[in-house]
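First comes one chain, alone, set out as structure tokens in the form predicted on its own.
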Amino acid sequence: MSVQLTKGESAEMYIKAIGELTLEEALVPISTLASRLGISPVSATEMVHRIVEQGLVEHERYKGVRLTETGKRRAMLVLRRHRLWERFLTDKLKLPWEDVHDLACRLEHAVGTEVIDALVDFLDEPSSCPHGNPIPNSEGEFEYSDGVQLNTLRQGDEGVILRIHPESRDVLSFLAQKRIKPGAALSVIDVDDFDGLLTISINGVDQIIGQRIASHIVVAA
């Protein structure tokens, strides 16, 4: 079901990521927005213009873009009531793990503040997603856990996922299936030299990875 977004609801899905990529990279290639949200880069650069006349975002010519401090604490908001509410559909009404992110994407729009306060209440003021990612708190502030992607680890190293960063469904859909998530340690048995395929032994298991879904893993090495 397709859902008609406004355009306080479209700037929105923009800048939280934007928020979501600057973990990764001080400056966000157009590029790379367009393919985070699977929009052409010519519709994401019409939306950045209007967004940067809103005082959100900052925008370097063949650069990329970067949130203004007011964009930041607006895009930390937003990913606080989607967070919560991929809590909310996991914990309390048991729906897949792999599914409550883009459930999320709908329903982070949906109401105000007082419902996300009861939310949080409800949820005894949980620190992070069901897939790792913390929590911002009401001013927008969060703690972030250092860690290392698991394709820039090598044979014999080993670790604990904490967290899939960024998120989306044929990601998650993936990882679920092979039952990678947050929380398991893992080896590394071995990085073909020729495509880089990752073998890694995880709940006993051995799983062969690609290095796109190996960047979209976070580990405690």
Partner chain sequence: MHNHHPSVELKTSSSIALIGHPNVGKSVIFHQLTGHYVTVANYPGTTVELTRGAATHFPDTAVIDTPGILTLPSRTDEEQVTAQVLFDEPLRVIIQVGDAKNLRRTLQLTLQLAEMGIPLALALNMMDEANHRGVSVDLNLLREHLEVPVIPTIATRGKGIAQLIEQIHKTQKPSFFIQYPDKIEHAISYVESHLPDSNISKRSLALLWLGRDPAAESWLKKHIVSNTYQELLNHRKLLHETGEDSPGTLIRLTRMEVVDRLVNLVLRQTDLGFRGTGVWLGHLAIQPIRGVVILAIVLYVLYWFVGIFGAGILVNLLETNLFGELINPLVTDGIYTIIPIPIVADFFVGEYGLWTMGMTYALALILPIVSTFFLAFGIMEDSGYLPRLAVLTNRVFRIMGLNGKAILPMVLGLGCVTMATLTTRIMENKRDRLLVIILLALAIPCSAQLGIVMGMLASVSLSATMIWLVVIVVVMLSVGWLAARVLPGERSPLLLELPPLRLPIMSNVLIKTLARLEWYLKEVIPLFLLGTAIMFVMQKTGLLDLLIQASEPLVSGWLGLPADASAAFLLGFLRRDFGATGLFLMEAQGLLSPVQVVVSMVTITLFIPCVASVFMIGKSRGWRTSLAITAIVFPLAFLVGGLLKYLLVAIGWGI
Given for the second form:
Amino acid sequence: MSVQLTKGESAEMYIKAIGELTLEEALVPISTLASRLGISPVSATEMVHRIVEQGLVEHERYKGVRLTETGKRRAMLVLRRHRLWERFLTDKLKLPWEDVHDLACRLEHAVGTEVIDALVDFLDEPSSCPHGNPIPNSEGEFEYSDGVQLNTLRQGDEGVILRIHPESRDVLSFLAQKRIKPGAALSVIDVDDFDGLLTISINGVDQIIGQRIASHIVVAA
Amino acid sequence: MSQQPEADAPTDLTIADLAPGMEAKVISLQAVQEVRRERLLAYGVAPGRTIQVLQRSPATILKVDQTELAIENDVASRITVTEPNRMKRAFHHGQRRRKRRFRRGLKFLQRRKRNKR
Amino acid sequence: MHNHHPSVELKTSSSIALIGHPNVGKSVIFHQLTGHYVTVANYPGTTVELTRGAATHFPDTAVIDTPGILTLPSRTDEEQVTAQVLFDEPLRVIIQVGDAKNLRRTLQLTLQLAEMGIPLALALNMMDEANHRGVSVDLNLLREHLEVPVIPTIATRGKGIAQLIEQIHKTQKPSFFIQYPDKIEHAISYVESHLPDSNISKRSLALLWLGRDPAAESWLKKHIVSNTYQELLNHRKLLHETGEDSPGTLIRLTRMEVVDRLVNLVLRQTDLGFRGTGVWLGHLAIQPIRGVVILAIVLYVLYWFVGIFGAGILVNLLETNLFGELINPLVTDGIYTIIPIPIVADFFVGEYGLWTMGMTYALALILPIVSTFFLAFGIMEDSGYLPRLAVLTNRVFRIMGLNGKAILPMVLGLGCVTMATLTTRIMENKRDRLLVIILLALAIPCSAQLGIVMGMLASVSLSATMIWLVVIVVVMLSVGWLAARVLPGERSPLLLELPPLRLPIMSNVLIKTLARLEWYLKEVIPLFLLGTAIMFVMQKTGLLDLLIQASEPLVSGWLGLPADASAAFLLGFLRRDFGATGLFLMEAQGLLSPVQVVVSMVTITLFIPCVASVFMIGKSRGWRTSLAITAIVFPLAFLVGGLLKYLLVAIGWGI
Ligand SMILES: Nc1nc2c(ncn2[C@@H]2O[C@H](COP(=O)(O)OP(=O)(O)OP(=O)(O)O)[C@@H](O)[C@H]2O)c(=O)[nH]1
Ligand SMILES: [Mg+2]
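What I would like now is the form predicted together with its partner chain, since the data block earlier showed the form predicted on its own; can you produce it?
Full assembly next; the chain just shown is listed first.
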């Protein structure tokens, strides 16, 4: 069951990743992009050059990349398909929460707009993916609701998990194992001042998690 | 499956049969010379522990816990291991190469088995 | 390389020993506790001898930095040095420095140390790296189970050191106890009944004895009557013959079980493992082809920095401009006016003058080269590249009957043969150690010499450099190949831990470079002055001319060099870099043709090791070995040099 990606598909993958990593106007460093995609910085640079030629991104030397207007639109539409597929896979096919991200990564490039429109109808126009991230509308517009990263909370703070962002297989399976999912209420019991480990109480159990994984968890405080 | 191999001709799978990326559990180090065995044990290459092979050439590179260890292939071929588990799932894009390597590794194992018969 | 603090015999009534696995940060913590700097580098086996320093926070107490131990019962020379500490030192506290990311391994040693009955504290170091890999330790639970203070530290950032000092005051004798299999327990009680009192508990001494620890054996030999010793020996032999696993293995396996249970309790995965650029680069550096490309880049950068920048630009600046045009004319004039007697003035500023030759060589030629080398080398050491180099070069060393680990003393030998000789302790057995020492004496130039050699060859042509390199490598390989076949014993295969690549900490690199420079100048300047003085006397008495005449057939006839080159080789006896410097000046005056440059450089590179290293080999391997090595190397250097000359002339190179 190997799926070989075509050139166009991997370009979509790149712009989607850049889109996810972009915070407003900031440039995304290529090294960040590479580690997000789990590839070496060399191959990332190479690919970036190719999609620059396609007019999807702008590259500022030594600083990073940013999506062009076309690129941004394309990226948001891929994101829309991706998150819709995730919904479908969890809600309808009952596949595991932590697996659907990777599966959707492969489905997102596959089909045309008719299928996606049908999917939207079938799913009853969902507003967010199973990991809590908003689904862009057909114009490619969406907004993240206000929230803060869990690692910025202090001892005694409480909140509800809004979303997991950015998503990746490793992060999701780690969180699934600890049963940390959007919608759950949590409170910070302790933040270790030596190594920054957070002890949180969630679903009635204490969990200890590191700063890095905590930065993937966005909570409404 | 896990009988003790003779000193010189290990009969089971050894670390030298694993392809890069594979993980397996150590069965026995009996065929390794005593002083070296002690050192391997100290590093954590001990019966029952999981090791991962990172590289095969120019030397075998192992990962045990958070330790990376370089051993010569001759030593690697004296450490018997269990059947390797499936390689860590390599689903995400950009990891195709690793997947290919895994398939190559499997073929390698099958060929080895055939040869033995 | 060298860091003996001029043997301050610390008279203290008690001491604190830092003990732990190799490369876990013992030396960094030693620096924090005493203010004394000892060499810190990112490879296992940096420290190979004991260093003592007065503890800043404890009156009348010495802190001892020890070589890392992988296994106890000790097996290698450097491990024995550490085991010895347990017997010989009035230890008040043992601080085990452990690697938090390798908890299993760390605790293995903790249990062993806890059995010794000496107050113990565990500094769990490298917390940053553990954290980075998403593993963390439930410290409270660990403390509870071990009943030993456990202090998390990040030594390189000074984190946790204050807490460590605080806890040292509170350490108590640990009460941790492991029940071994019956067979071992019986053996322990039998052995215990024969043991005298020692620093460590009888039980742990018995365990070390059963595991055949050489330090324990020699201590016992001295402290019990020979009859009893013989009885113990027989008992142990008998024990070995009954049963499959040796007592040592049984003991180890029991401990491993205990540790496994403990680790399952206290170790947690709290985050994702992070694979950064360091990991990626670390793996790239040991791949067959890409690794060699990286090596080529590293060598090129090194060549550029030391050979071109240090030996070229800096030397030129200092030698020609600063010394040649400014300082030396001034000093010369000054001396001649102060001291009107020509021969005495000559002694200071003449052709073989203490200042014009000795100090100028040392300060204008050698200093810039070794400074750049030590700096570059320090960075390389701290990055963790050297163990990877060992993997990459393993095949080459295999030809010489060695394993890649030999690269460590060899590379250290570029800085200082003396320390490199000590570092051969990290080789697995006597045979390997001897082989490395032979190669060190023969083919490894020191950095100053190397810098001069590279500078001179580069000024001739690239092919000159290549010829020199090929000849040296071929000679080294063939001598190694031969020696490996002559020496009895078996080659030991590579088995080496690869520490993570780390970003060098500039302050450490700088301190280290300065410490090495200080040591270097202290060693070099007196020798250079002595050499100059000898040359001066020989010249004035006419002995020099005599010698030059005597060696004429060898130097002019056989090697085809100008007769004056004899003087340079004479200097080479004292230090190889001194000799090379002499040749350098001859070339600068246009006295050497390209062929002569290559031939003289090959000869001086292979030339006998300097007096200091002959002395060091004599001390550590015996004088017979030392003499034998000298007797082989000396004729070989001239033989190869001469043959090369005939070859180059025959093919018409360089004309
Ligand atoms: N990241 C990190 N690196 C450390 C820490 N402590 C030490 N190091 C690094 O680890 C390496 C080894 O440190 P050393 O102090 O030389 O280790 P050692 O235990 O004396 O080693 P040997 O003398 O070889 O037994 C050096 O590169 C240090 O910079 C730490 O807490 N965190
Ligand atoms: Mg040290």
